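One chain comes next, on its own, written as structure tokens: the form predicted on its own.
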Amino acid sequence: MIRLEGISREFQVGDERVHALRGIDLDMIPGDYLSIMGPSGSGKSTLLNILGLLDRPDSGRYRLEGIDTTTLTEPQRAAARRERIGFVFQSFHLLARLSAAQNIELPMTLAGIDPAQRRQRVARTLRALGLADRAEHRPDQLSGGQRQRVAIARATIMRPLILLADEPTGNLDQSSGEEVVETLETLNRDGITLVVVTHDPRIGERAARRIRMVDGAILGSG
């Protein structure tokens, strides 16, 4: 399902040209469970940007589907997004005046879904993610794990493919962190393909496959 083939990117800070990810090969198959892990400045979330097509690569090719990424234009781009892939970020990214329903409904809302096939997934998320009885609740009104949960729901209501969480636990204690690890995981069971970025070797050691990134490389994987 995915084929990263010869990946580079480089960026200019100030005078020097820094290599971010060094020719990159990475196959990846319906329902794998991996996690990224490496040093700051590894490249490890410019790998994760260009698997969230939100970067493209200097060189190489990266196959979503089939299709070769490198090639689409930018609307294109943006739909492969929005179809194909969920995003869970370190510090949420809720909308804070709008409740927990309605951050999760928003992507539906966008996509031009019937409202009513809106209320019934959402509804649906909420009690498979424990969060029935926090549905009108504003993120100021939830825990920091309901808030991850919450972020989760909205990432996987399109149904993605690949859902790609950079560090999800970083902001959280060890207790609603091994929350937010076991819901991805449990949606990794059903059949979604998850990408970790991590810091945390406990919950990098949880995935199936584990790759270790130094200096735009990878240097070793499990």
Contents of the next structure:
Amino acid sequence: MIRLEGISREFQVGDERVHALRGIDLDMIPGDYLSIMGPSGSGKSTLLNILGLLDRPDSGRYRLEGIDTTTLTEPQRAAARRERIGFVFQSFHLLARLSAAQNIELPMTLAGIDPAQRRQRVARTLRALGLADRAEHRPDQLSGGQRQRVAIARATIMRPLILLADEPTGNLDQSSGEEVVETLETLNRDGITLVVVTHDPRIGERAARRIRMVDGAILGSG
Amino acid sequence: MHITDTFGFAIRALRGARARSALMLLAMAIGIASVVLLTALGEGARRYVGNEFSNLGTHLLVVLPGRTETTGGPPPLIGGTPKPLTLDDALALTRSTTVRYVAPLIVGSAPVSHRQLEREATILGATAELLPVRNLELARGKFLPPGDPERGAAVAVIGSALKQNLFGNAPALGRWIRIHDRRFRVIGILKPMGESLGMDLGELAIIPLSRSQSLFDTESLFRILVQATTREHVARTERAVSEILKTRHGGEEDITVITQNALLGTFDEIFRTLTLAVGGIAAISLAVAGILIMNVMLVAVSQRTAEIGLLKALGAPGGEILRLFLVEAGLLSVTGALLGMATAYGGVWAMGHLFPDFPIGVPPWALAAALLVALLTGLLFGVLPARRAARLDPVRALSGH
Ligand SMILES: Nc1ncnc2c1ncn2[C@@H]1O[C@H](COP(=O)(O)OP(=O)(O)OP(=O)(O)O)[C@@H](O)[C@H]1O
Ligand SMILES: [Mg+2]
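Counterpart to the form predicted on its own, namely the form predicted together with its partner chain:
Next comes the full complex, and the chain you just saw is listed first.
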């Protein structure tokens, strides 16, 4: 479903060229559960951004469901993000002025889905996450764990193929981190492909496939 | 994204930044209010002058003997020997259906005396029609009685200054005055009116036309004043008058017709230009509002970088983000403009109460123009921030750069 071949990404920092990714090869099949670990600056986030079509590699090929993504125009990439990819961020990125329900609804609003259907799906998702009584709360009225679960609901409301989480527990205490990981794993069991970048070995080790990155390259995978 | 959702999103974003939105609304409202108010003042001044002119008689046509090339100019100095205008010419003009009044005039100068006091005064030979045609008003007594213009009684209506000079504070009505060597009984005194059509209405005596003909020993009229039924009929009346007199003068176009429309048109033009100029100056405040909107929107874009990054990660294409920010700018502009118009109407209403004589009014075109200009200003100055937002790199935006 996903195939990366020789993906490289460089950044110009001042006079220096930083090799964030050096010739990454990676295959994934639907339903994979992958963790990416590695020291800071090893290129984990850069890899995730390329997987999520937020960034383009300087060289290499990225095939998503048989489509060569390097040939896609920017609006086509936006559409692919909308329909196929979900993001979960360390800092949640919820819009403070919107309620939990409105935040979850946002991707469907952007996709032009009609309001009745939107409300139905939001309500169902909130119930599944045990957040039904928090629907009208704003992010600042929610705990960190609840916020991240709202963010996960938003990332999956469009039923994407792949869910990309960049240190989803980085801002959470252990117990709410645990809750969040369980939420992600439940989604994975239901079929979504899950990629989690983490610094926490206990979380990383729960994944079926574990990738270790150092200095822009994949050291070993299990 | 549905258009209603776009608006909903924009409205929530604006409400989420109350202080910022209020500031922009205020700027736009002030700009629009000053444009509308100043154009209303300009329009008021135009109407004021227009009204003053209609007091003079906007339906008025002046027929003079002789031919001039330019209407509205002074009476002709040369041009052969034009046939004089006669009373019969004047009476012939009453045949035209668009003519309401015809007032033939003879003008001369003669000594006017009462007992030992004597003044040199302007003598107008006229008919009863002069009163409505020139909007003359009487302080006392009556005007010349209607009747056969060939047979006028020995009566006179005198100006207020002449009355003062001859009678002082003593009553003048019913007294006899002497004009040249003939006696006239005073039957009316005009209200002080100042000058009009270049004649001092104070130092004046008006006598029946037939009397002035024999007084000055002339048949030829100085002017014929013609009042059309309405202002719209002035042009038709002008053609009719020329036609009738041409026929009567053996096909010779030897008269000139002056209308006030030309003059009024000039004033209209001047005031419209003035209104536009004043409105244009006020529009500078709109530009200021526009620049403020641009700056505040730029700040908003930089403060909402992370949000823009998120929208992109959620699959909003650049065009969608551009649209969102433009709708925000447009909503602010139009709302600000509506507030400004309400303020301006309040101001116009207040001024209307304070100065009831001044016909202040908001011209409808100014409203439409203000709304359009506000929208254009908002969009124009909103484009730069919106494009900046649309072009943000999502990865950098998400990390808050
Ligand atoms: N936009 C950028 N401009 C310049 N350099 C960048 C940019 N993004 C990443 N880098 C550099 O690329 C390298 C990889 O960065 P990346 O964010 O992928 O690391 P990471 O593994 O996610 O680190 P961390 O665990 O700290 O999040 C780093 O050296 C980083 O400084
Ligand atoms: Mg990272």
